[in-house]
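What follows is a single chain, given as structure tokens, in the form predicted on its own.
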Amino acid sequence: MRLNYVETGPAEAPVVLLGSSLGADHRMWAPQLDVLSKRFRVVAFDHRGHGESEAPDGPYTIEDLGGDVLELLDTLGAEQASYVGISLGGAVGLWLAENAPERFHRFAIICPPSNPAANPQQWTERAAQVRAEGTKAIADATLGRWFLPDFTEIAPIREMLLACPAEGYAACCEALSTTNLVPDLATITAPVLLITADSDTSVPPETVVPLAAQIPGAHLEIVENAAHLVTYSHPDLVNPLLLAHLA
């Protein structure tokens, strides 16, 4: 599977992968690129079915999405990397931490759905709606969950959500509908930073906070007055956390 990616920073620096939210692509990491690329070889990629990555027919699985990232590491010629992921990208990060620990130094996992299979109907119904009507059908509701009302700089995010291929979005919903990463959290050995937002209604903080006790040595940060896409709305708070952890 060919994943589209954008690479910034020194070629000889340690590699940091950035995995995006469901419906978004690598451009959502714009608030992090300048800061991280001063110290790291930063690779922001599009999940399969998103952005300019290939979009085969679904359904997909979390194993598919995680396997794509491992193939990307091989393409980059990188034996190891650190990984930062939010939302869907956070779930992929947990899968990688559980299943490919030898390929990663450390993880920053932001607002991750750790057991979306607990409510599979939510995801299969959304998949059906997007296949029938496109992402425009869920755009307003999604943006309402991603940002608080006082954050108004959402036009670029709306644009990438509307541009997301319907099949890719739907197939990733189906991947989430069968994903439960909780049973193997205790096997994670890499250092993990968990970040949640106190007003996240997509992945409520009460579902993220317990993960810190289940992942050995994990460090938890709660960003106040923020919703789901906290990396985009609050880079002034998130970027220092990422730098400190990745360094």
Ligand SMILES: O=C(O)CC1=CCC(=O)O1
Contents of the next structure:
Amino acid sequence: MRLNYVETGPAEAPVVLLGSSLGADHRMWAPQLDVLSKRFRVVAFDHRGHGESEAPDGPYTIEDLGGDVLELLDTLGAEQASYVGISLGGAVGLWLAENAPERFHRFAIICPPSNPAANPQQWTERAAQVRAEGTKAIADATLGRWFLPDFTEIAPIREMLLACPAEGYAACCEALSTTNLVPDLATITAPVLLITADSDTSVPPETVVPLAAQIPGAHLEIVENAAHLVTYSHPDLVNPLLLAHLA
Ligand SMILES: O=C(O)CC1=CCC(=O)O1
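Requested next: the structure of the form predicted in complex with the named molecule (the form predicted on its own having been shown above).
Below: every chain and molecule of the assembly, starting with the one above.
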């Protein structure tokens, strides 16, 4: 699987991978790039079925998405990296922390759905809707969950959602419908920063806060007055947390 990615920062610096949310692509990390690229070789990638990555027919699994990231590390010639992921990208990060600890230094996991398989119908219905009507059918509702009304710079994210291949979006919904990362959280050995947002209705903080007690040594931060896509709306608060954890 060839994942599309964009690389910034010094080639010899430690690698940090950036994994995006469902329907978005590597461009959603624009507010982090300047800051992280001063210290790291930053690789923002598109999950399979997203952005300019290949979009084979689904369904996909979390193992497919995590395996793609391990292949990307090989492509980059990086034995190890740190990983920052939000939402779907956060779920992929938890899978990597559980299944490939030898390839990673540190994780920053933001607003992750840890057990979306608890409500599989939500995801299979959304997959069917997007296959039938395209991502335009879910764009407004998604933006309404991802940002509070006072955040108005949403046009670039809308454009990413509309550009996302319907099959790729649907197949990643199906990956979420079969994903439960909770049973193996206690096996995670890498240092994990968990970030949640107090007004996240996509992945409510009540579902993220308990993970901090289940992941050994995890550090939890709650961003106030923020919704799901907190990296995009609140880089002033999130970027210092990322730098402090990754450095
Ligand atoms: O689409 C949403 O609001 C919820 C979501 C779950 C995984 C993800 O990336 O977004």
